[in-house]
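Let's start with one chain on its own, the form predicted on its own, as structure tokens.
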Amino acid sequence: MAFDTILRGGTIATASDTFACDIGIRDGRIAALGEKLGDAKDIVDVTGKLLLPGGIDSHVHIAQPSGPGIVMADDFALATRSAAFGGNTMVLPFAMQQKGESLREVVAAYHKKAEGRCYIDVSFHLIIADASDAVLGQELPALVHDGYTSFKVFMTYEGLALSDMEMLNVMSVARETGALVMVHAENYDAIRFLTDRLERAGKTAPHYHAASRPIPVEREATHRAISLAEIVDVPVMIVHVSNRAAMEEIRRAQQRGLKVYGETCPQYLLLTEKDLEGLNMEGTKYVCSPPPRDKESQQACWEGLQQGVFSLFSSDHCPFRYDDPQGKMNPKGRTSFRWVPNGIPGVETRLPILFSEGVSKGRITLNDFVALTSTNHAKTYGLYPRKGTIAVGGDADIAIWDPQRKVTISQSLMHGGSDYTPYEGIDVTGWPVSTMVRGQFVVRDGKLVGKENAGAYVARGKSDLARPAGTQTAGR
């Protein structure tokens, strides 16, 4: 039996098992697992390496409108190249609707931005900003049918925040269509109240961003989102959870048998609000929402990962340049934290950070790592078993890891469009050295070998979380 590629001598880890085995790849898929698989066009010696399902980062923002005079640092080529170097084989960015826009036209525009510009595979979530009758009654159900089976709603931000009634209506469509709702949970009115009060007191430096969005702002919105979802009886994913109070709201809902799920991110494991206190405007590098909290909140987020309250670990990659008038240092941003673009780069560092801080330091197992960074994403967003595991018949999306490699994270090592990394100087143990997408190397031994048009758009099935018990999405 001839193969296109054989990966020989490595150790495979999935979300449930770890075993020594060779992988035979043919026509972009895993064709065989075993020993002495025979011949192949390319036999790759991966002795001493880990063979893991490629990372799926299901929460990234790419080439997204960010306000007048503000430009995101990454287009699709830069973001997917950066993701590939970080061991990812798929990302799920957002097609963001703005008030008055046709959702169908927004999706078409994002496809145009991505077409021919992706090193790895992509699929789109939707962002619902205008919950009109036409959107909810016609466009959204049709798009779910076409494979856009998840959408995000915001409880904050000017022009994006939905009222409770609008959220209930969106959730109702999700229930009818079997889609999954993602929620950015922060109380918009409370943030506006606190921001206005801080500015009147002359407290406009970057570190006051954290003061404008304290933990109760997130906890209250998390509780309210869960309550609305309970009323409609629909699953929800609370994204980028940053603290214990919000995590406990999710845990209590889960203990009551509700289909409520959680996600956290690297910034809530490594950064704190003190990072926003950098000299001059350095603190803007760490402005994101929710903001980093404190050491106790970091521990709570680890508990959420360890105890299964959080099923996803995503980057919330939302990159802007720091030293740029169209980025963090825009003229209005210099006058108040209110105008600093919210978001930090992180798609390339997500996996090494969790591997090092989690697996290498004994906080989580290698199998937990695979689940949190790949398998659970595939199951949550209608991609499993085509994506998210190493199994015969699945796409050969594989990250080859050197578990002993020590690296100091530095902007000089990054491959995206931002001019800084918020994790500068952090030492990690464990690093992805090669990344394969559908059987083809995109990164090989630390060098880019894939083409900019190698990635494909993947239509998704319905979320395993939103399907009746006993059924499974094909992810094809």
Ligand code: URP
Given for the second form:
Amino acid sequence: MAFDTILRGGTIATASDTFACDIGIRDGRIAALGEKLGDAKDIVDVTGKLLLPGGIDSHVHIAQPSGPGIVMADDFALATRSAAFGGNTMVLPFAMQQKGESLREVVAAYHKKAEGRCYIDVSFHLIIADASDAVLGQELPALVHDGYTSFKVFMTYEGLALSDMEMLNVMSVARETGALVMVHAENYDAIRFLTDRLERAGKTAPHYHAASRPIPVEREATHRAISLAEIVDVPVMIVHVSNRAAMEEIRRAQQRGLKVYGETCPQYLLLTEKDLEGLNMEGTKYVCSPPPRDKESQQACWEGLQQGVFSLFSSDHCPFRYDDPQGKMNPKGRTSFRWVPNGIPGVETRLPILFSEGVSKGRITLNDFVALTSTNHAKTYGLYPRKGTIAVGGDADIAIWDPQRKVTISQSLMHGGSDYTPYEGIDVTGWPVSTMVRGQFVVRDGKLVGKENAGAYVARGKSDLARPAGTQTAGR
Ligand code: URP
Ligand code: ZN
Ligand code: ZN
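Given the form predicted on its own, state the structure of the form predicted in complex with ligand URP.
The complete assembly is shown below, putting the previous chain first.
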């Protein structure tokens, strides 16, 4: 038998090309692209379907500690099952350090949580909360060497926010080791000042979350993060950008030739701060940071995607249950927006939303869609060309996509641990019907066929963005 599987009759789309072609898969890899490939154990008719590189969601939070009494809705099994149904073949969650913790021990603990519990492939970014000499001098460089080649720093959040000095020190390690720094850009002191003022005025309902972190909070921090990165001369990825002012900061930096990159997310294309005004506590369902803004900000985020200011479209999946004292409705959260856990589910809906709102509605091309949801993630985080494209020699990570299928997004269709989707009732055109990871179906014709231990941990190379020009990834 020439192949284990042949996908026959489909149309392949990569970040650069769209062409009708069969795919021959052997030993988990793409072994041939062509016509009349011969025989296989499993010949799958995919006539009328698109064959896309599996989605890579490079910004998800899974099983992270989220404060006293609060529990995330997904463990690794739930999150990766949900991701697979959404057409993803790999996710990159965070291994989050807390003050005083050893990074090595944190990484070991997250591996333990994920081990044998993933339906799709997984790799970890680090979150640096304790930028001590020992962490920056020893643990971090050693971890980068071992394939943890990206780390996120926070400019806000109690216990996570780094000072400018700490940011500079982390960025210096990234420069020395060739790692990529991801930045959550919001001004911590401004948020605390505004939150205190709102609470003193009795303004504690969920929608005041948006008022506590207005656009200047994000714009200022974005500008500062870019300036710090410029001072150190290191590439930087500004994550979950929500509005025009922050987007324009990134664009200006790019126009000045700086290696500054941007990511946006579905919530900034589809939600607005009005969603936080839901009756009773319904608004908590949309509490995330930065908060959803307004229609003009949505338009700006589209322009960022269309004009290449943003190279990544990620979910920032960070699910909590709504009707749950360990989730959005925790007793303290009822007293003030300050205590509502930040984050919303989205790993399963990211691809259908961008396909429908972007490709089906003519805002972006199919090839842009592939770049924004898969290829650029692989290049940015040291996975390309093993992941993120459909090419001979690469992993057979494939989403089989029905471009015509019309679906109304509903919680009843979701496969994660949350009890709501923020996108309830939104109509989409285009839906993933099957997802294959390294040649094995995880979801086939809408049914779960994969096993909870099918996903593997993938150690990563250096980011293409952190390499000197001319030394981009080549080969596996
Ligand atoms: O509200 C959000 N985005 N929660 C997830 C954590 C983060 O900052 O990305
Ligand atoms: Zn963040
Ligand atoms: Zn996040």
